[in-house]
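Next comes just one chain, in structure tokens: the form predicted on its own.
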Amino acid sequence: MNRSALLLGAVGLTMGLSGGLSGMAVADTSGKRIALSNNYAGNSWRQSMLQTFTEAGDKAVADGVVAAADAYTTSENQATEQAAQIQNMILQGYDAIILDAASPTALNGAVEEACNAGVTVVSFDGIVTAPCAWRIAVDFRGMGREQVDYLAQRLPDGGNLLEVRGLAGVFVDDELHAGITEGVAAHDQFKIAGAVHGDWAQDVAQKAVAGILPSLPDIAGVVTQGGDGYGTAQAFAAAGRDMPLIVLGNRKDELQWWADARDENGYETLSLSIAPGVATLAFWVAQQILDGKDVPKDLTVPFLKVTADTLDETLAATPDGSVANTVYTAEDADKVIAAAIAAPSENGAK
């Protein structure tokens, strides 16, 4: 996929009814209704995801591509509540549900109910394992390993690391943690000296890191999950500790902190995260399935990386309070689907 064709930080949708979608099905989806089931909205990434989905969905409705594109969020990241939400969507007659799941397995029963009722289910970010659902996956484990690989390049002598994890019990947190663990095993000059849950939120991370810092030795680097970098930096500064090398997660406030620290003392790091606009990719994948297109069950989307060379450009394109973003169009979905069809699966099948 040509990533340069996508606009960082955009929240509009550039693709309407006529977009030159080569190879796409041509059935009419103008009467179809799509719903987003989201398990959590307590940080800037989720809020940006919901905003991006809403704006893209509203545009698709206005263009007559679909009849409805509605978003619903549970209150407490509870799988039981999200399962009830999905069951309610079935009763409301939605044709497709795109799903950011609280658990990869706990929602499978509700997902199967939806599939049995003829509802298309496309999971993304937090994916599900129900065989009837489609999955748009990010290599979160690889993202965790890449953080430690980067630290190994910057800190060849190693040292103690602090791990700031995400929301406990969620697939994304488990996978990122597993990748970080693998990275530390591969670079044994590092040791995880402590870990806290920052819940992917700056205020939670700041409080959690401030609470553990008095018990920690010197920290050379911090591995994170997104939404936590700025809060972590604030905790170190407030404690009067030397600022470690903190891997960031593409939020505007932490990118601005990085730019300020760079200008002041030459601070350099890496920032990476899944783009909130992955919800728009899930929307268009669901629309194409409803349109009759043959779509593989497993699709892959790359994570979005910000380096020292792209920091200023990304910072300028990211709204205050938001996250560096990529908004996907129907054409982008077509390319992701085509890539999945062309690529062999793990068992060698097409």
Given for the second form:
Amino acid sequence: MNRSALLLGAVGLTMGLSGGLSGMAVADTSGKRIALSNNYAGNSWRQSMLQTFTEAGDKAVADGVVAAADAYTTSENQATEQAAQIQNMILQGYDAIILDAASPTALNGAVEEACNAGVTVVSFDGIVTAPCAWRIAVDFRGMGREQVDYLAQRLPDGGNLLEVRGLAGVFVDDELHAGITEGVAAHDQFKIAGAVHGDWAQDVAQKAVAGILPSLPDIAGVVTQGGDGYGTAQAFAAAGRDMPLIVLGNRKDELQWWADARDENGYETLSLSIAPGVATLAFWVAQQILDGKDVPKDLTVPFLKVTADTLDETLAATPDGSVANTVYTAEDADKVIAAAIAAPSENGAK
Amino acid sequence: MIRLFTRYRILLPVVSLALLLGATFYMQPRAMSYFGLNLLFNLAVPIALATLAQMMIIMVNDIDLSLGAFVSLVACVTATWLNDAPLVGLLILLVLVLAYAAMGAVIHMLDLPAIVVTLGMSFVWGGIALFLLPSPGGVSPDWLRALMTIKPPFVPMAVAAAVLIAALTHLLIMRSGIGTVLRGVGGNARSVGRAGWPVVRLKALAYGLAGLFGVLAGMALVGLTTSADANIALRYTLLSVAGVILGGGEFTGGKISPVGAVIGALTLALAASFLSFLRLSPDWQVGAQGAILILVLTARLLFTRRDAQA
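Now that the form predicted on its own has been shown, please provide the structure of the form predicted together with the partner chain.
All chains and molecules follow, beginning with the one already shown.
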């Protein structure tokens, strides 16, 4: 078992599945039933999430860790429907519900009903604000900071940065941008020379970057939000400019481009995003809570980082048009919980 | 037996609900309890109120496509103003009811198609809701939360509320004089007008009643969810139309049944739960829900045909 790869959280799907539960106290939850309440299934990230959860859940059931791990999806992304779905799960006698919520607030009534009935509720990605539920949130701000930290480490002399942003007016874009701004303030050798909106899409990013490039000085690095790295690289190549250090976002085409550039000229960068397998992390957190472990209510999703060491492995495991994924294990859940216990204040940043 | 069904239109919705309830109890015996019934039906209470609101509009031969957005707006007002400044909140809700009444009057006076006006208004309600609550949040007033989670003896809140709402609306629409005249507007507005009734005011009254029930639906919803979201009840537009028709109402002629509408709403809510207990794949659930609806409507059509032949 390649444990160091596991620690990096950057294992391919197949590796993650073979990742053992060795050393876990799992007997106590063998009679427990866990349900996934999902609000939407209309994009590749969600499809990937459901598939990963089903695989990991079936494995856990086969291993006797839990009695059931069932996935339910509402037909439309509607809070009232999902609230009814959660209430049905209470009736079905599930011991824990993991939840990607349609609304942070509109499900609170149903979540409270569940808590009152003694059901453990763990929300992830789309989290709920009900105090009795656990939250596994994405630290987008930290993701922005991390990009600049990486650039500072690779480019100690600093330089000009280009920022490719997401869809204007969306919370995720604001948070990532705030994180990047904080990162640039911390590393004052960098300066944001220009910013464009790439809308998390390769074609939009390519057009936007191509449009702003002629007006820019030499660019040393590009910070992105995922889904826009490949388009950015294409724009730089088309303009005949030196390829800057582009931080990528785990999309298959981005990773493929990186692998090609590496084979050609030894290009090295960092790619990071949130893995759809976060549903399996929520699953293990729920299992640990059912096991009687004391888990803080606010946890943070680790980023799935692809480094030069894990690039080939990840690339091989990622289907075309998809996003790099990982299946989290009980050990990963342990680490996330330990991190939250060690630094509770960091989770307040969102 | 067929004659029995045609004579008592209410029988079909009652039998549909009973069958579905029996199947649900068989699938999930845990539902057969005070606690279980409440969980099964508490989210049907706002749907039932919204269905009655839609029924008021269908009663006068119109249809309301803005109901879901309106209930969402009420939910936003309830979770913000009604909680922070109850008097201002009540005033806003009152204005909303009056706006509904005015909408009915305008539709009648200018002879506009209700389907277009209400579709347009749905964007207005949605816009105001987003303005009030740009991101999901707000808090349900404590008294409302207490009311919706009350635990009466013997009968769970959801069932008690459904019976109470159905009975009161039945008295108002089926038994009272004004209710009969309102149904008459749907049946034959011209003769009601010739008989000396001001049809504009009657239509405004019907729409105002719809607004009132819409407000009650939004408040009940917030009492259950504890907070609001500008898109919280968009599904209610179609659910409410389906509920009215499932409950024995018809799109024209003022033929409606308040008790049937409440039962129709409960049936729809139960159908969704039943399908989820069946562990049917989500891809099939929407279709299956539609199939149940078509099944009941087909049964009704068969009975009406037989009746016509007899």
